[in-house]
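A single chain, nothing else alongside it, follows as structure tokens in the form predicted on its own.
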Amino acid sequence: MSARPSKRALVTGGAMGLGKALSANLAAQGWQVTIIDRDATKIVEKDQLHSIKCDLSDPVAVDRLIEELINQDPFDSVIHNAAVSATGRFETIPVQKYHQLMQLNVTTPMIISSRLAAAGRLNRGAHLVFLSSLSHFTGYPGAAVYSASKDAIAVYAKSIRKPFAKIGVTVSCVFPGPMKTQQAERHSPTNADAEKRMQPETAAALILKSVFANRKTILPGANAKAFAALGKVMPIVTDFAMRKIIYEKLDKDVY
């Protein structure tokens, strides 16, 4: 009898952070996994781990993309990870900046997820992830757009839950809080304290868990499930603490 291949995911943004770790922990688990990144270089290959260089903001770059990936195997999960941000004043932070960043954050997973479908590269039983954010419930002052467009790839998961269950395939949407990463540290501001967010490790660990137990709407640990609870009784009140916790410490655009 041969032996069972390997599922097989996509992971973007894997070469550092929350990526890096759900796709270490993917691959321990005996997948194959194709990482998708515009800094390749950060990516050890194995066995099991395999990258394609991409930069997602850029449209002609996320076409050449498509193509190889359709010309590749189906795939097993498509997690939608990758992501930037732009802090501060939103007055002050270039218009090209944003485009980038819609263009990463939201049009980029909506074109690969609908061009894999349509191509049949997402087996039946497949998991389609989208990473949001917990300001989908409380609001981010200080990093307006962002929360913009992590605010549209939650509706967009939520819009195509029932056409891509007809092909048998669950989709689910992450909504993390804090985590300990280079991008969080970047977008903090200066002396905040970093000791109280999320391991990626940990938050890899809590998302794959209820993917696959075919959860829609995922809410890594304790903190992420209790500050979403509050925003939605008492938005007036995260909005305060939001704005207390973050936007009048910014003391800089990062962008």
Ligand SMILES: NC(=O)c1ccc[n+]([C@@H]2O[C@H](COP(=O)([O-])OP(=O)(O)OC[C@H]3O[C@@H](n4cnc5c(N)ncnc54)[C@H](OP(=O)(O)O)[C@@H]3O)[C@@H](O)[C@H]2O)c1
Contents of the next structure:
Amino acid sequence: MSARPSKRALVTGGAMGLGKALSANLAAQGWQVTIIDRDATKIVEKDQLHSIKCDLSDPVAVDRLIEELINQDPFDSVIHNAAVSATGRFETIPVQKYHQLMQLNVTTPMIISSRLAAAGRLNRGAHLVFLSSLSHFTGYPGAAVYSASKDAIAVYAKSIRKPFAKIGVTVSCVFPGPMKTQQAERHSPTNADAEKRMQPETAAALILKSVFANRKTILPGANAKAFAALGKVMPIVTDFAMRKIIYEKLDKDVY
Amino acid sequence: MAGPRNILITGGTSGIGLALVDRLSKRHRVLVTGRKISPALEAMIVQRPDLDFLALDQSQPEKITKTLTSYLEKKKWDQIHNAVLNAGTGFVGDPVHETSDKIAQTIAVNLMANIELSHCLFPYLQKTKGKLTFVGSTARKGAKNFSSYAASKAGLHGFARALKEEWRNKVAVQILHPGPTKTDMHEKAGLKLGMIRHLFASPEAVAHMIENSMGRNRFSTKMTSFQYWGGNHLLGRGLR
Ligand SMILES: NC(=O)c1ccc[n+]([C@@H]2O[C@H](COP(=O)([O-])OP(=O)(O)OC[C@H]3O[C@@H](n4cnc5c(N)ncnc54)[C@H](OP(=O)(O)O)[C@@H]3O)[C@@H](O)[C@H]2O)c1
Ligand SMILES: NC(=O)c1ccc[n+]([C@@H]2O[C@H](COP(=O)([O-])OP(=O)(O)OC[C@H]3O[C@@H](n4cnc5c(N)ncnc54)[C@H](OP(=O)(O)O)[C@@H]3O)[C@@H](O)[C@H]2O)c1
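Any chance you could show the form predicted together with the ligand after that form predicted on its own?
Following is the full complex, with the preceding chain placed first.
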């Protein structure tokens, strides 16, 4: 091993899906990775992977977590990956689910970012990464609150990029299209074609490459880039298409 | 629809909301909500029998449905024609030092409370095939020293965009984005404005544009002094 101490990353929701792939990729590159997840038993602790159990949709637990993180060494990379979705008719899903969703997907990552930054727990040269969704460009009827959360976090990332650059931190926002993870599995119409979705390991590699190239907007893969471009030029077309392809085919509420 | 409507307006105690209450309560039955009643609204209520106030603090979104539905029951409103979700708050400052409380409050009041309200109001609006109007902001595209405010308004736009498709043929959904407006919001947000304030639209002008948009079939539009001078308020005939 080299004498240089390894870099430290924080990844939320790293027990499964994309978060797991991001954590594994960083560990393989020699990073020390702290994973936050509500179910830490799913995480196999290794030399470079450490876990902290926390329900990130609970503001009190998040406050405790932040105190703990502030007492540790600073981070070189923080990836706000944990999120949940809620798909179905907006009005039939219990509103309590939306409160948890918004807390987890929006309020928590914003609070963790500003608290770590204010406490000097982001090293100069650090990367701060937010996970939005391709829905930011295409609209997403059938997931009204999820898409609201992903639009909010995207614009937060955009807004803080310059102020955080002043403390030497680069902010990136990722807009993934469908990936082959549990989240996508649960929330897609029953007979949707899973083969078209990107493997999380492939997405993780593309994402990290762009993060370390200081990219502001990250669209992993050619399909994501194409749909984002279409949504920007013709939002009415993508709104209509998303309603036909997704909303009208949703056969169940999932939350 | 002609004849008086049942209209709900949130954040109608000052600024744009108050100006809209003033316009609409001349011809319609209006229920106004806000944190607490203001002298200006109180004076208006004394003169207009079909104008009413309910205290509804949006920083605790989970409590909204219960308070509002029991009030509507008491008031014997089982249907609503228009709801204008206008209440909003924000704090100006470097996002590196924005406190957890300010972040949480901005998301709660501007975004989560409006989601809770939409959920609660759906059955009332569906009965009239009514219209849900959100008040967003041109800051929704991003604002570096108004980051969580910008985020909350971007979320609101995305929410409205999805809901408009979901509720097609049931309840119309629109979101209107004012630009800088001469209200107390900037001072409340911690911003001292100089001469530039004179370029801002008046709350009355913005309320005028909102009313006209409510009467038209527009999903989203900006409402700045530029739009006003351009004649936006002359389009449409308002809400009959
Ligand atoms: N998959 C897609 O197609 C897709 C598309 C666009 C964007 N994204 C975004 O990409 C990111 C990763 O998605 P994914 O598909 O990998 O999701 P996933 O498979 O559902 O994994 C999410 C991870 O977050 C954890 N988590 C959920 N709620 C939590 C909470 N309250 N506290 C702490 N941890 C919690 C989950 O733990 P549990 O196992 O305990 O639930 C899980 O480990 C998300 O931000 C998602 O919105 C995904
Ligand atoms: N002024 C601008 O330049 C501008 C530009 C773009 C968009 N907007 C938007 O326009 C809307 C109206 O703002 P305004 O300029 O008229 O500002 P304002 O005069 O401050 O009015 C805001 C209204 O929202 C209410 N409110 C604030 N926090 C609340 C809470 N926790 N619970 C319930 N009600 C609450 C206020 O009540 P209190 O009096 O009790 O605070 C007031 O009635 C807002 O959504 C704002 O974001 C304003």
